[in-house]
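In the block that follows, a single chain appears as structure tokens, in the form predicted alone.
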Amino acid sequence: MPLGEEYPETREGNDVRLTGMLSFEKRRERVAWLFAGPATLLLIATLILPSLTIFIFALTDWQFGQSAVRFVGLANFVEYFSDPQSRQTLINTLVYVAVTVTGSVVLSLSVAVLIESLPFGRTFFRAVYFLPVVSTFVAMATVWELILHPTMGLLNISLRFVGLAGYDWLHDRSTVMPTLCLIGIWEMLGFNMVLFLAGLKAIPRDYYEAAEIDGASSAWSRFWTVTWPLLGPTTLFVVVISAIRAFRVFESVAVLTRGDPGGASDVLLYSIYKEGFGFLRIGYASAITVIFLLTLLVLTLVQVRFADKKVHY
């Protein structure tokens, strides 16, 4: 026989093996598609076929209750950007994720490294943090609008108490952007907490001691040197999670605004329900909403990007 030639009973018997194994890779892939299939249809059915409802929306100039439906183009785009109130509704939300992010991440983490490092009472102060996150926000608005009321509220009562003049927190165009602001970073405070306690609890005690044994004996040096660079990953979780949440800023300007004064507290998300479901402007509410998700999934790619190279795994 020639060499290199198999002879007929080892090239059937490789056939053969070739064959089930083809077969049996495609029982895995039936296998596969049936246990994937129901979460298949449901991701369409939830997500992707509402997104594209919502991006062809719109293009018409579609309001509740109306029967005809007419095909505008960018036209509704190109009334939101014209718009200047519009326009600040943007800029508001940039500024209130830029403050609560930055405000909720670096509180959290000085919290979580501050539990960590008490001797007894950790669990307590878990628990006491982490209350905003387990309560109804609508009800605890109540509490902040005694708390921030003119007259009655007692943040006033105590300013005037040390001869300060209190604000209308609120109503005021000044005041009204940094007061919510400061609810969002508290909103977003004991959930953050968690993640970084979760992040300190993974990282091995060997290397702090390593670090003191090369010099690092200030609590401030070890902190730099071992803590802030292995939170990194955690880090870059928080602010994407935080930005998303920010961005979902809804609650509090429902509640305890209403985008007022002269829509100086206006978001996008309060602005897409106004729109839609105030004055049943169904395409101007979806061309909103198509905006707030790609400024959205924008900077959340570029926070993942540029974050990314500094995180270290």
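In this text, the rigid core denotes the largest set of C-alpha atoms whose superposition between the two forms falls within 1.5 Å. Positions refer to the first chain, counted from 1. Given the structure is predicted, the values throughout are model-derived calculations rather than measurements. Compared with the form predicted together with its partner chain:
After superposition on the rigid core, the Cα atom of Ser51 is displaced by less than 2 Å between these two forms. For Gly262, the Cα coordinates differ by under 2 angstroms between these two forms after the core has been superposed. In the core-superposed comparison between these two forms, Thr40 has its Cα shifted by at least 2 Å.
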Given for the second form:
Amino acid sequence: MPLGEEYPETREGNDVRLTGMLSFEKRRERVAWLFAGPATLLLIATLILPSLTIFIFALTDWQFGQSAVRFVGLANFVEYFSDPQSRQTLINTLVYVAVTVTGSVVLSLSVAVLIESLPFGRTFFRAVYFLPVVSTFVAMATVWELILHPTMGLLNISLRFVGLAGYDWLHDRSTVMPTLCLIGIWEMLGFNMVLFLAGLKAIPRDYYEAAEIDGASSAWSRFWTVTWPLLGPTTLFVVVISAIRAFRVFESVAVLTRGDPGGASDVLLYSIYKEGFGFLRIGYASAITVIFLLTLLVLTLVQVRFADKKVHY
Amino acid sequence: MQSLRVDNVRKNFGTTKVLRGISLDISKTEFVALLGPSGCGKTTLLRIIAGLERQDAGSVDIAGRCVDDLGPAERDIALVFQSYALYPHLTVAQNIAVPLVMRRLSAVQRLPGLSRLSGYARTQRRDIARDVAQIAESMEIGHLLDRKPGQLSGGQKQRVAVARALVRKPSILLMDEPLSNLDAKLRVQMRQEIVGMHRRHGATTVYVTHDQTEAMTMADRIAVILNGELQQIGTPAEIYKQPASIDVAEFVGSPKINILPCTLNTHGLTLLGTAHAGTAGLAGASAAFIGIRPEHVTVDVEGEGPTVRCKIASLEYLGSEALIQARVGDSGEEICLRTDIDVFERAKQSDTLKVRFSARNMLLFGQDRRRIDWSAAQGTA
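Taking the form predicted alone as the starting point, write out the structure of the form predicted together with its partner chain.
Shown next: the complete complex, the earlier chain at its head.
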């Protein structure tokens, strides 16, 4: 008989445990929020609020140091797009992105494939190409000044040596953007190369051997059968990263040309800097920042949407 | 007709001798398994035949033509990789078509969209599509042609890999442990499918495996490679019944063959410290070891061959049969018996057992671990 008598007691015991568990669930939730709290606050304070502020500033005429702030609606944007000088900065930026991304992706992939195929000296070449990435551009700009100087520059001296007339590369309307693009490619090459090298290493050797047996006997046909398609995800990543980096071009313009001659080398970020920190027109600078962010967003979305389907398998 | 001839091939990796002079002759439509433990050099040999690796010495002939200086593409071979190596970005149909596209179309003709402009390229593309469909049908993967390899199961990938290898009708089909990535059940099924495929297509096949069951069940002949040397080549029955050496005998067969030291000379057989007088059938032979497979150790009262009393060490029930491990006398030598369930039931009741080594099935090995051909030894007596 004792067995039957014992059941109610046990059930009671279970109930106690059940309520204990419910409150445990609640406690767990509270602890979870406690853990997530600091990160959430930081996220709001450092990322979300500043971005929101920029969007609000963009709708005002606020100038730094002025006490009166007026809400002007989209006037800043209208001003930007109706000013040919400003429009030029957007065009310059887009041209710069298109040229440097294409150039640096094609060149860095070629360099990576060549380095991978070397029998020796890989570490040396990897280090050399990576050099511009680890050195700060402002320091390296001096070297570019020396190379591109119209009279004493290495480039023009070399050109003169073979009987060609040089240019004032950084102060000629027709050469300043191409020159900046070249410098941009030089800057991005090393980083992209490292990404491609990692991508190349991840391709199993079996594929190359299978291709060789299948009849892809030349290195060229193996590249198109195996390397290029299998590097698809890497290439997409490199293109997106390069585009974002190219879009933020600033240092070379600020150090070498300051947007001259006559705005021919002005780019988005530099004009934000000029308006915001030079003329203290915070409202206008914010508007350009919004244009900058939106263009970047659209660019990235388009790339990912278009390419994602093609490169992943 | 000879299809593949490997002549005294050697290969070193640094100071490690991977292949120490291997010679093989394989005739047309034959299915030969290269069997050996991992690291024995069998895969290296396969890669040398494929042209992916270059031998240090010796030569390889395919269909009567020396291929030493030819690249893999010119050797008229196909290789099924252990990883299958299916191009992940191509559909099954495109994967199978690659060997044909590479051979039948030039680099320019391969450009996408060109078949719309060139009549020749269009005809070729149509022929390729027809050949792909045909081989896919025979491998029963016709319904998978539009899928990508990522959407296939292991067995389906395996079939696609074989189809890609066979579509070109190569003189030799090489397979590198093609079943090792499959689960046990599928492996048994694919074993039969590959044998069936071989029967249908008749391609000369060299099949690398470390799994003796695969080699025994699939191959016409097995080449046992141990330590970079070809130990023996023969039909599965020859390898099992007449192994060339103790090493081959121990590598093939599960559970492992019992090898016991003995002295056998004109005076008779001394086994495990006991002399066995009048061991009929062994007269005239001399040996340092005897080998006896677990299924040839019996508990029969009558029959020919020495008998030994031993202590039962462990019993393993396998359903249709059973394995008994037994220790002989004080010598510490263990022997394994494969018995039927009746004997197993009886053995469970006692702790000792009197076993008989079937004289007819006893293998004799000399001091050099090579097998002594017993009937020949008898003949000289």
